[in-house]
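Let's start with one chain on its own, the form predicted on its own, as structure tokens.
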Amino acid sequence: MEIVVRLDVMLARRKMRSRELADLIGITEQNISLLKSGKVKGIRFETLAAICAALDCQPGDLLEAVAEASD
């Protein structure tokens, strides 16, 4: 099992930029881009609940478990 990151996609239903939530929660624009391209291998519930307050959301929209596809 796989976790997919959604955040790209409620960004784009709330019309917001990754540069106006990385202001609004207090990290750095790099950071958000990580975060959306699933290249980080954790993220801590403080940010993570930011983010929700920030887009209006609850984790499970910005999280997804998807089966790894078998060879």
Second form
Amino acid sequence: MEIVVRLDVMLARRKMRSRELADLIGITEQNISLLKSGKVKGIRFETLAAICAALDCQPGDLLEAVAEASD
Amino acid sequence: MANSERVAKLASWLWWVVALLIYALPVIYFVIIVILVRAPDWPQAVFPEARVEVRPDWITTGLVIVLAIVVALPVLHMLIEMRSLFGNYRRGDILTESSARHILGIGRAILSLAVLKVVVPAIQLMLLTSGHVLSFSLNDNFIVFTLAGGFLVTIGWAMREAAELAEENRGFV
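The form predicted together with the partner chain, contrasted with the form predicted on its own above:
Next comes the full complex, and the chain you just saw is listed first.
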């Protein structure tokens, strides 16, 4: 099982740009990009709460647990 | 001024001081040894426990000088580690594994110095007196060096732990 970040989907739904979100929640656009690509070890509750508040969504709308593809 | 700026500024100054000492200290040490050894009664001047009639041959003198140089090696190692540490700090690499390793190195060098400062003079005196006198002295320097070395080794281990945590945190958004 792995956690996939669906931030890009929520951003598209809310018609918001990464830069706009970054400015709203006070983190860098580079970190938003890393988060979107899933290239982070984890996300702080503080950041998650700020993103949820900015995008008016629940953590479950941003994160999804999917089964890992077997080789 | 932010703490990191303060660290970088002070470390920059200290880097220069330590870099200068790395080259100056061996020269000063060499000059002191030469001046001391050229005096006819140098064994008595350096080691008051040595008997008055002690007149060491060149082999004994050479060995005593080599041992004196051995005591200076941890100091040199400590300065090299300090230069690397201040170099890291002035670049802003504070909570890193490399900086923790240098603090550990400084601590170990000071601990070695504490031990050598007790053992080496005893061996030098034994050489000068052809094995007739063996004298160990534990003075306040030993306690200060041991405490300072132990303190820095502990700080080094704690910094290593902190650097690992910082590295882990860097992966979090």
